[in-house]
Each structure stands twice: as structure tokens, then as C-alpha cells.
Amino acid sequence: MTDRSKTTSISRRSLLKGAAGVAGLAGSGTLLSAPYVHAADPKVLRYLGTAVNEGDEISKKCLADTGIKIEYITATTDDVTKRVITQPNSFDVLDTEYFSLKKLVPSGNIFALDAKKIKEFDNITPVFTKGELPSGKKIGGQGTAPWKVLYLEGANSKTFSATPTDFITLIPTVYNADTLGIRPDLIKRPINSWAELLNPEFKGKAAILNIPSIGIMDAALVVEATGQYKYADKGNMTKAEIDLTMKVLTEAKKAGQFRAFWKDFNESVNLMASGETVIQSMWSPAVTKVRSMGIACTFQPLKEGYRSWASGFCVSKAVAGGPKLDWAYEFVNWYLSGWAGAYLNRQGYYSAVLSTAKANMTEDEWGYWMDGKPAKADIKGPDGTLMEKAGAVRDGGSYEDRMGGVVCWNAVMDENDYMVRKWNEFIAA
């Protein structure tokens, strides 16, 4: 998904274990030498995330515009959920994805937005609201789409509602499409399905992503290509389907097939641009940055459709009713005024407000990430390397098609708790 052009220091859910530092400030010395000094008691925000919105370029830009000083704490997927439910008080700000809720709002750690005071709420793409693109299409929801998670009863409630509220559990920035990253160059034919990651063609060359509630996703849509088994929803899996989706990839693994099983941003990169791995389980700013290295690298659309993932800002309950809850939501309507969502579209991700986004890319830009158009000048990412030349298309084509793609999205399912033990069991065979 995710989890873009940072790339060396962004990845997406888990990961950044040294640019950002694990509770590290990211970009820290760069803002303390920054030319924005406005009030005695600086606005600080403790962000707490996995770097899928992180950059340095993005807290020096927010403290350029707002005077918000952004102090980056960078940890796992897994280990930001723990944080928040055992340290509540040691962030401000939480950047995480929305599988993560059905963990998190029974916690009662994290505070409700309120969409009244998010000036383009009205704006955030119905992805997030209604489960459609712009243009009326509806999209995929097995999983933990955003949809099903995005609105609270109340503003202290631990219960999702199934109808718009004003009380937003997230309050959505970024999103995409995953699928498979291939060599195309080493494996020299076409390949048009998830069933390929299994096929004893790629022995000892496959590798698949180790976050279970992502890579889990990631193995019933291989079990569904290789019409071993049809989910009634991959993102909800009863237990006897847990055992069936392991036993293929334990098989799997004990012919072999699998070279690494990463979880790391740049550990995915090593491996596809080594070529240890000529096929595996990829982000697209993984791909954008194997290919920055003048590595062929494709994130291949599949016939069977993408997985998605989305991310959204939400707050510690322990800034509710203080003066960085004014700086929260000062921060977060900020983030999607536009200058941000533009930075994280150059990356590959998709913005929740697209019309601001647009409104800071160029036309050339937005129709090489948006609209599947050749690019008509070089591509670059938001630090001004090259990305992409002239006349090349994004991987999968417009927004419309990529999206409209989706089928599941990254889930915490009703037996999480066994599907993680089991597939920890997997790795560990």
C-alpha cells in the first residue's frame, strides 16, 4: 500500500528504522535551525507514526506556514498500536491506519475529531465516506475498509457508527492500490496474476510481506488466484479459513519458494534491486526508488485487483481540551490544504483532498499520477530526483482504474488473534 518519494526515508506501516529514529525527532536539527521564530513558547506536536506521512521537507514546510514544530516519533505498525494503548500521554498527534481502529477505539486512548472544524471535510474524497471513487463507482470493502471505521456514535463513544457522524475516528490523508513488484527484466514474460507469487518458476525468488494483517491479505488473494479456495471476505476469515490460507503458504515455504519474508521499507528495495527477489509483495515507493537506481522494476497490475490500505490523523485523549488540541487541528487542516497532499502524490500515494493537491501539482504532474497520461517532461519526486522520464505511464494507469480496482483492504478480522499467532507460527517454521 502501505506503504511515496522520500523513498530512502519513507516506508509505509512499519518502518524507518534510522531516518526518523524510533523515538527520535525527524529532521530535528533542520527545525531548530529554521528561520520561523514567532512566539516564546513554541507549538510542539508530538507525531507519533510508521513514516507512511512522515518528511523532513513536510515539518519544515509546517513550521514555515503554521509555527507548528513537528517532533516525529517512528515505530512499527505493531508497535504504535501497543504505544497507544499502554502510553497514551507520550504522543499528541497519531498517524495510523485505519485497520488499526478496531484495536484502538476500544482502548479509549484516542480522541474524536470533530469534522466541523476540518475546513475540507466536505472535500475528502468519497473513497473514505462512501466506499466510491469521484465518479459514482463503487470500490471493494472486504477488509477494514475506512468507511466502516470513519465515524464514531459520540465524542467519547467506543462504538463505531454505521451512518455518518460528526465524530471521526481518522481524519483521512493518503491512500493506494498495492499489488506485486516484479523484475520484469528477469523474469522475461507477462505477468498478469497474484498466482505467479507461488509459482515453482520463482522458486527461492518470491518474497511476501511480514505485517500480518497486510501480508495475510496479501495470501488469500494468491489462494483465490490459484482457485484453491473463494473467501466469502478475505478480511474477516473464520478460523478453519486461517488454517487453510497458512497450510498453502507454509507448503509454500517448505518447498522453498520464499526468499525473505521482510517487513522493512528498505529491506524490500535490497532485495528487488539485488535481484535476490524477482517477484514479492511491494510498495510503490519501493518501486519508484528501484527504479531510480536505473533498475527495471514494475508494479504489476493484476487481473484479480489490488489490495488497499488507507492512513488518517486522530489525537491522544490526553491533548483533549488543552491548547494542543487548538494546534491539532491547526496541524491537520494544514495537512490538507494541499502543499502536503501534492509532496505525497509525488510519492505515488493518493490524496484524501484531491482538489488541493491538485491545485499545488502541475498539469504534467497531475496527469502522469492522476490521470494515466504519458508524462509529457521528466517526473520528479518532491526532492527534485528524477523518478520517471518523459513519455512514461504510471504502473496501472489512472486513479480511476487503480482504485477502481480495489477489492479488500487491510483487515483486523473477528479471530485476529489466532490469524496472528498462526501466522507468526508461519515465520517462525
The other form holds:
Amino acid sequence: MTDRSKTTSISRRSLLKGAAGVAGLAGSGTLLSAPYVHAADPKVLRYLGTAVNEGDEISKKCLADTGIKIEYITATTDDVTKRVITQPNSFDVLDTEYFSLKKLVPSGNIFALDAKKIKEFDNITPVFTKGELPSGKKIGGQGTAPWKVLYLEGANSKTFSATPTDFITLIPTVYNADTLGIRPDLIKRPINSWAELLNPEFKGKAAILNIPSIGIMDAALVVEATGQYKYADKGNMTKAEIDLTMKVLTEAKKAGQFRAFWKDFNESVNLMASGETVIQSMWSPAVTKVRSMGIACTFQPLKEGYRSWASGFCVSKAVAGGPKLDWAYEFVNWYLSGWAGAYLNRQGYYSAVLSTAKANMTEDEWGYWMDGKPAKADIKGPDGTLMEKAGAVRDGGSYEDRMGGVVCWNAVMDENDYMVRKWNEFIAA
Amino acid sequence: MAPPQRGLRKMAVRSIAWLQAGPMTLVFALFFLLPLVLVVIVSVWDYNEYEMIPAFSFRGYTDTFEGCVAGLPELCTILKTYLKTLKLCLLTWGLTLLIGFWVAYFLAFHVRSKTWQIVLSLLCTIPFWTSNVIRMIAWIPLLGRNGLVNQGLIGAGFVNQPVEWLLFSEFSVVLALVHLFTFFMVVPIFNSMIRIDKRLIEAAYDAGASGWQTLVNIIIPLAKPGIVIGSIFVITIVMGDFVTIGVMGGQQIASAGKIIESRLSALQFPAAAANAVILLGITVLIISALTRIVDVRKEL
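Switching conditions: you have the form predicted on its own, so give me the form predicted together with its partner chain.
Time for the whole complex; same chain goes first.
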């Protein structure tokens, strides 16, 4: 999304601790234990993405393990997409979301990765490859669900393949299930439905995100929750459905339901922490941030389910044929080998390859983040800050419960152009 | 043989003039005219989800004015947005002019020493020592529902409930804009006031003019170029602004700049360009109306 959490600062001590931990785990993967000899010619990859996964620690660890130097180029999701389309030579590796692929792939600037060269490809969670949980439970596929845009028909194809092939658009790295954030101390009653976002009880205290393609899906979840309408696909509405959804939103806006709209991570944190809003669309790390300020905030599971997003790596066509392509494969393989996955899991996201991440986490950490169990010891973030005290249980419970509750995915609609115009109308109303 | 020689000299003089004007002309053409022409060209291209199509199409414009005729008497999005932008612009302009004029007046006529004039006008620049965004965000803890102002009002017993319109409203937008841009009024007005010959004021005083008459008949007319230049600064900035209006309006208030931004975010470059051309047209209209009132070049 635009500017999710960024935890780039790191103390020397926590880095040493992390390094010690990794040393202890060496041997869990061949890549980790392989000694790296400094070559004369540094291997550099220009990594374009949002700030979500661009941690200093990840690049340092990657350099230590593989000798690949990562140069971060940070931009918002919109700007990342713009850059891929207009300046494909300005980056090597791209970190972006699945819904962007509908714009990126037709531009012809993305190189189809070979699944056979991705070591852990077969271990990638079936959420991405089949649309189901490891337990076999099917999950919701409305919107631009990753498995709809994961495969290409051929190496140079611009068409997505519905059946698995070896040509991969975007290797998944991280994903999560989004829901509403609430201030339980100010609401003082249980919240269990998306419909509460437009409940007049919270007049002037609600907020929604001003990213049209995501905001309209949250609105659609509300519309369904109130029983006004049932969409065939919330992530791909018809013009009439867009009109209906925007009408509901506009009426709420005119009635003074919203305190503000937000566009980036920090805005959402400020709105919630200052008490300007008590219920709003929110991202998980933003909830964590509010909570770390000592303010009660819940990433509220709702009975209608979650709206999910997922991002991963793809490679610019400009690297094809050069040594950078090999480095890119090496980097992707390193990323999926566990250390980075554990790092992401500790931030509250989910890693694409569960088995390798698990090997890099303690049993207690895995229990808290993935199994929905109460933490036995204090839970610390990747940078060593205290996130939850012992005994805490994660909002929304286990991986099964959260990802199993996904009903739709962030999307780009066929009627995107019309939707953006209608959204402008809504803002002007 | 005199005439050809004179012709040569004339040519030499002319070419020197061209040489002198050349660098600026080049910079102007390269960084202003060329991009502008490109924007106009792109605005009549077609587009899809991921690319601009170099085929002639008015889609950017027709989409922008969608429903304007059919929706009457209800105003369409673009008109509503422009009316709102103009309203915010007008309020900001009026307030910055009022405040800026009196600040400049004080600096020019009440502060006697040159040193103090410099010190005080430097003082006006202090808000510009931090970034735009920080200056805006600083208002939020002050004006919020649980902010200092509301705490003060409730504490003093003026209100029982927090005042909601202080933040994320047109009020907070105008407040922030005035805070940000008054300085752009102060400087040009001060600049023209300081060049007013003090003897003129003395003469008016000797001739028995009241303070008000002096102000209206001498100071304001002579400060007009400064007023117009300051107004051009403020109006052009506010018409194109989308950050301040976005942040202080809680993203709920539309502005002309915001439409361009959201079109750009959706990769609809031709539509964004069309909106930019419309915005430019309207701003140019306002500016040319202002320069009709005062011939800035003549007055400088």
C-alpha cells in the first residue's frame, strides 16, 4: 500500500542479537551456512518498492549471506507502478502488489520468472498457488486474488494463465488480512460487523482510506454487511454497482459520518491515537503502532471476513540476459529461505514460505504470531522493541482463522477509470 | 559610405541584445514552454489502464466535464470542485492581503530604523525555517477534538462539547493557507511601500489630509504593484494546492489540484493533463484580470 510501516532504525545491540540468533540457526538452510567470499566486483541490485519490506536489517543480512548489495528505491504504490511503466530501466528487482500486475504485465516491462529456478517454489503457501489454506480450506477469491495473476502463458506472454505454468509474474513474499481498527476504550462495546463503519452512532468519528480502489472495497463490505446488496465480485464491480456503492458512501459523508480520510500509514495512526476517529479502515502495523504508544487499539476481526493484500518480487525485463538476472534469482531464493520470512512474521505480516520462516522463529513466537496461542514470554518486534506482554493473544487469532476468513483481495477493477471519476465526485460531494 | 556602417553597428547592437537575452530565453523555452506544450499535447491523447495512446481524443476533457449538462441544475463534480477551490482561494487571498498589508505597513512606516526593519522582516521568515508539511501538521494537536484549543474552551466553560469544526474543515484549511502564505504578501507589499517617497505623505499631511485619506489616495495606489504581485503569488499557489487542502481538510475537501493528483495516481496521464490545462486556463484568466487593474511592468 502507500507507505506502510517502516521500521528501519536498528540498534547495534539488537543487530548483534539477531546475528547471534542467526548463527545458532545456521545449517537450517544451505544458503545461510554458505560462506561468502567478497568478490572484486560488487553485486548490486536496485530494489524498487514501497517502504513495507525495505528494512535496513534485511539488506544487511542479505549482503552478509549472499554478497548482494541491495539499493532501495522507495516510492508509494502509485509511483512504483508509474515508474515500472515509464522507466523500466531504472530498477532491477520490483517489490509490488498483485493487483498492480493488471497494469504492469500488459506494459511488457516485467520479466517472467522461471518457477524451476525458485528453490522453495513448491513450498510457497497454497494461498498463492491454489487459493486455499495449507489445511485445504478454500479462501475467498473476489478481486485480484494472487492465483489469478500468478502465472503467464509463456515467457513473453502478456496474458495471465488460469492453470499453473512455469512462468511466474510475481514471487510472493508477504501478505496480510486487513480489517477495521477500533478504539475499544472509546467505543466500549463489542464490534463484530463491517456495518459498524457507517453506524450513525460513530458520526464524525469514522474514517476510510482515500485510496479509491481499496476504499471502495471497504465500502462494499459495509454495503453487504448491512444487507443492502450482494456483489458478484466486490473487486470487479459493474458501473451500476460502483454507482450504488458510491451513493451509500456519499450519503454517509453528507450526513457527517466521516471525520477524515487518510492516505498514508502515519495519517491513520494520528487519527486513531488522537481520538479524532474511533473506527476506521486500518492496516495491521498501524494498529501495532498506536498500541505501542500506550493507546488501546484493536485490529478487529469481523464476521463478514477480511480484505486481503499480497506482495512479492518481480524482475525488470531490462535485467534479462545479464548477470543481474542470476543475482535476482539468488536474492529471491535467499528471501524465501527463512530469515526474511521470520522477520516479516514478527512484524505481524505473513511470509510466503511458512516452513522456512518457522525454522527461524522460536516456538513461542510461532505460537503467538501463527497459531493464535497466548504468548509465553514478552513478544518483541524485529527491532527488539516490546510489542506485547506475555499472555497476549493476537487479534483475530491464528493464521488459519485470519487467512481463512479472507473474502476478497485488493484489486484493480475493469471499470477502474469510471471508479476513479466517481471517487472524485464523492470527495467533492 | 556612412549608412552601411551604421547598419552594421545596428546589427551588432541587436545581436548583443539577442546574446544577452539568449540564455534566459533558452531556459524559459526548455523548462517552461516545452513542458507546457507537451502537457497540452498529451491532454488530447487517448489512454487506457497502463499507457498513453498517441491518438487524438478529447476523452480527457469530456470525462472531466461528465454529467455537467445532463446533471443540471445540480452542479457536476468539476464545477463544484472549482467553486470550492475558488472559494478557498478567495478567502485566503482576502485574509493574506489584509494581514500582509498591515504587517508591511507597520514595517515600512512605523519601524524607523533600517536595522529593525530587517530584523523584523527576517522574523516573518521564521515559519519558513521548517518544512511546509510540519507547519501544517503542527496545527493538528492544537485544533483537534482533544486538542489544546478545545481543552482550553472546555476548561474555561465556554463549551460543553469539543468544537468539531476547528479541524478537518474549511476553517482549518484557510487557517493553514493563511499561515503558510501571508509572507508572500508581506514581502512585495513592503517592497513597494518602502519606495514611497516620504515627502508625499508629509505633503498630504501638510495639505490637511486625514490618515484615512492619505492611506486611500496615496499609500494604496503606490503600493498597488506590490499588492498585485503578492496576489499573484498567493492565488497561483492556492489554486494548485492539494497538499494543504488535503491534510487540513481531512482529505474530504476536493480541490482542482487533488483531481489532477488522483488522475495521476490512476495512471491516467492524459486526463490529468487535461485537468492541468483547465486549471492553467482559469488561473491565467484570474491573473490577467489582475494585471488589467495594474500594469505591473509600468509601475515597477
